[in-house]
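Quick heads-up: it's one chain on its own, the form predicted on its own, in structure tokens.
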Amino acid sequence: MGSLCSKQRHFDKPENEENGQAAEIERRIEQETKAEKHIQKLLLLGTGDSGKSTIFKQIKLLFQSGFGEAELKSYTSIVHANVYQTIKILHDGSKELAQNEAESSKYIISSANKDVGERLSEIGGRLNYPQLTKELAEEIGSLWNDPAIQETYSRGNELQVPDCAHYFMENLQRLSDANYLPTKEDVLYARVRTTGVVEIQFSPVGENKKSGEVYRLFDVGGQRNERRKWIHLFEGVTAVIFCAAISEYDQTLFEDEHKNRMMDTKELFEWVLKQPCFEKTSFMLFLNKFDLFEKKVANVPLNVCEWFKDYQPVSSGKQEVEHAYEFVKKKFEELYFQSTSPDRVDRVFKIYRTTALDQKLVKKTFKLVDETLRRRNLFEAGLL
């Protein structure tokens, strides 16, 4: 009998271990489920080139460990690609303007840079770009400083010239160094189109996550062909952060040169606001690229955009910039309330003036977003 009992216990041991493992797995799943409930889901939306990805990179720099050396190195080819793509756009644009404009002579590239321009344009059209050498950088710099290219650059809004153009062209010697390692600023300026979905988890209060909310931010491609990938992310969202590039009121889409970028932003914002799954979702509107808007509005009237056709300038200088900004802000406010059904008017809606490249401003803005969302959570819990 004793041997039978001991044998029974021997057979029970693996079963007990198995039950213990199963219980441990269940406990971990329960812990992870509880942890997930405390993570606030943020969705970063906007059109292509609205500055979403720059905001995303700033979050990584501000509230995570930033970019390690290996990740910085991975941006070398992207930065070099941006240089080649930019000089090709400018070269080809100058040729087009020289053929079609009344004052065509000012767009004709000098004979000293003509052959160089053709060769650089050919390189810029390749699928794989060579490493940027000192020799190539000198040639690009010479072409960049050509009066015809500078005239063309002044009309960059018509040619899809990227915002990073001036920054990279003014840093060619550093970018072409044999031991070049991109800086954090280079990474922020670097332009690569977002495809699919990328995510990051962070807390605006820094390392001590116990003293504030934890957020999971999702960034998605803004181009039209990428927007269908957004839908599956719409459920369970705490807040939508919508980026609108307010400097692009006189520009057209990369995908459709007949469509004004601001009109596309307006239509997309309106569509997002009306989605049923955002009935109780907070909306944070980032009126982005204010630095570029500030420079442009003095030279290009707001009313070139159909949505802003009723705009009337009242002054000049900084006063006019503020007047123009307030006008644009009011347009978005009106659109929000026009597109929001009466049963949704109590959801949180905030507008922030942003410049994605300005780290201090982005940090301040996210602290304000965090404060707003924490207050909303306290209100819903009946603690306010």
The other form holds:
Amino acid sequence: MGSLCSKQRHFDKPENEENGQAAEIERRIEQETKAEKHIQKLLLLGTGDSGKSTIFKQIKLLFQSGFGEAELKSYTSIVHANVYQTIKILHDGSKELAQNEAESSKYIISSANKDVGERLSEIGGRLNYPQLTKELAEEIGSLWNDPAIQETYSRGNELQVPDCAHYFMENLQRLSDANYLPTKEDVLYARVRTTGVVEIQFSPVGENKKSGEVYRLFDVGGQRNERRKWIHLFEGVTAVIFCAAISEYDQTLFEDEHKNRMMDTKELFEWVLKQPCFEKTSFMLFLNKFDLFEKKVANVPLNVCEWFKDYQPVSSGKQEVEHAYEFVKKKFEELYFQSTSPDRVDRVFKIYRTTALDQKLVKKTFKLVDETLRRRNLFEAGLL
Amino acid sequence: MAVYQSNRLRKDGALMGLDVGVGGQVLDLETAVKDGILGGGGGIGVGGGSAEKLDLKKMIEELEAVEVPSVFICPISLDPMRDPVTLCTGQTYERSNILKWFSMGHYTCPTTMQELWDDSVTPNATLQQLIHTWFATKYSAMKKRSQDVQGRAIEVLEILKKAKGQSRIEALKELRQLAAAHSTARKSLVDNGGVGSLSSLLGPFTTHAVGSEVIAILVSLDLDYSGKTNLTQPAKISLMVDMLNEGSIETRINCTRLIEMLMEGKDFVSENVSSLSLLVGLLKLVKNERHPNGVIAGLRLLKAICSHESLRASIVSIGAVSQLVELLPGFKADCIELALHILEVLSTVPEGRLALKECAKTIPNMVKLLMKVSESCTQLALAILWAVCKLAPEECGALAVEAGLAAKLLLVIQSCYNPVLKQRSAELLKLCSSNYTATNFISKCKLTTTIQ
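Output the form predicted in complex with its partner chain next; the form predicted on its own has already been displayed.
Next comes the full complex, this chain leading.
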């Protein structure tokens, strides 16, 4: 909202209609501005692929009317696109690895699937994708099961294989059905790079009750070129929900294949913390993709990421996962305090472990976020 | 007459404020009758001698807080009588006390001052039985109440296992009240697995409302080794740290105390309290002069954390040194000692020494504290000054002297009995004076003419 200049209010008798109308409009604007002040602004920030939009979708599902049939249907093309994109990345990736790796034979696709692979790669490179038919699904399926592709998938962190790959590949049958209507889960997994800004307004107690807080949640694109659009949103923010995918410590950026994603997240978090307009803003750090982190930690040591190079494993199994998680959490905590000047130490900072795809977890997490923000309001009003 | 009176009482059950002839004291029979003592307490019997007396002694001890009717009190010792005896004047005293009075050579009645015409003491069996019955009734009522409390505590604990949402919070609030008011409730909680149940309520998704109640209960209990170990999981400590940063002052203090209790466990690993959020939260507590309880609790926990060498650098990194130094002038004696202790421990690491040196107020504040509060404070302040001056003898030595260090050190050397302290002071004096000529230095000391 643009700033309103306050001016002397002399409500002269409405001598003519024009004056009356103008006064009415002004009154309305003033009312709305007042109402706006009660709306708490939440900003979802983070690097690309950190899970912001998934959280956004979850909030929509939890506190708004969810996805209607039309909206679900609109996701069909996105889901299919994800399938094509994934198989193309895997196919092309296997060829690249076959060329550059010493053990190239691992990555050579079997002769049965070779042509299929080439064709699918071509489809995946088009601007418009064809409908996912049963035949195509079968071909994709057999290519997915090719040992070379599976080998390539295991090195997915070096390529830009999306996190939804496994989920969609395992559901090809259902996805290619003629009457396929995406499920809620499909929608949550579907991956589209956000561009621009999306917002929803919601109230955690449900739209019927008036007593709850009203939040307005903004989702943004995380890639580097999108970040310059962020600054316009930074005014008057109640809380920043910063999403960091902790499973990406061994992956590189989509925008720059030489840059480690975790390092990018680190720098971005630092930058956001130092923004002048966030002096009094609460920070909720969502350490996301814990489910993937859990699986990865057992096989890929944390110290492949420069930021975590001083990590020492102490045990194994579940205990080790916990230990690794605590280590990562501590690193973010240290970063927070390093980047926070003494006069800002009063702002709220909390870390949450999340798996954005898990609706129950997101609901529980958001309940805590809501409680914290409400307590903060009471505290600032001097009531606590 | 006595018989007539007691008959009357038994008949009506109603009271008249009668003078029962115990000489000026009126026995409040209404209370006696209301409590059902008369006529109802016959079962106990007067016989039994010493065994009964022991019981009575125990009951009197346990019922210390209760208001005992004045007629049961010995005028000499002001304690309830166990073996009341009556003199010829009609006054009643505890046997041992009145005999002691006689043995000191007095032959008067202590309260009436009359001279005794007869030195015999008559055991007052009626009064003794009354006293015994009264105490027995009160005692069994207390025991019953306590059992009720215990029973209720266990009941609520069961409810807690299944309650959710608002009812869970209500149950916790009741448990908290019970635990706060009754030691029997606390014991019963601990004996019935309460610690484990409460501990299981703490996790990454615990709301503040639930968490703050649980912590308030736990901090009042006697935690054993397994209880403490259970609570020392990272997720639970994380929750405590969050509440320490966000809660009301009471919650903050509870969390601080609980963490301090957990640190006393023998397997405690320093990593458990290494969270920077914890340290920052504690500093905030310490700075909040509106709540002195919080200040002390925060300082105590910081002191406990300091004892782990690996954590000292972290404490310094959040600016604890300069903040503590600047808070010193405003602290009371017990806080000063704690703060000095922390600073002294921090001075043992290079980051700490550097931070102490860089804080402008370190030297002046330390000098002011020498010989001002207590010997241990002087010792600590001296150690800190030593650490700082050692780091940069010329610069800091000069600052110290400007702040009046020399006079103070001479005072220490002269008046302190502790030889170690004297030695240290002498060394420090030497270190700081190394840059001054003798005359120059003496003038800096601002000594009085006599000493000069």
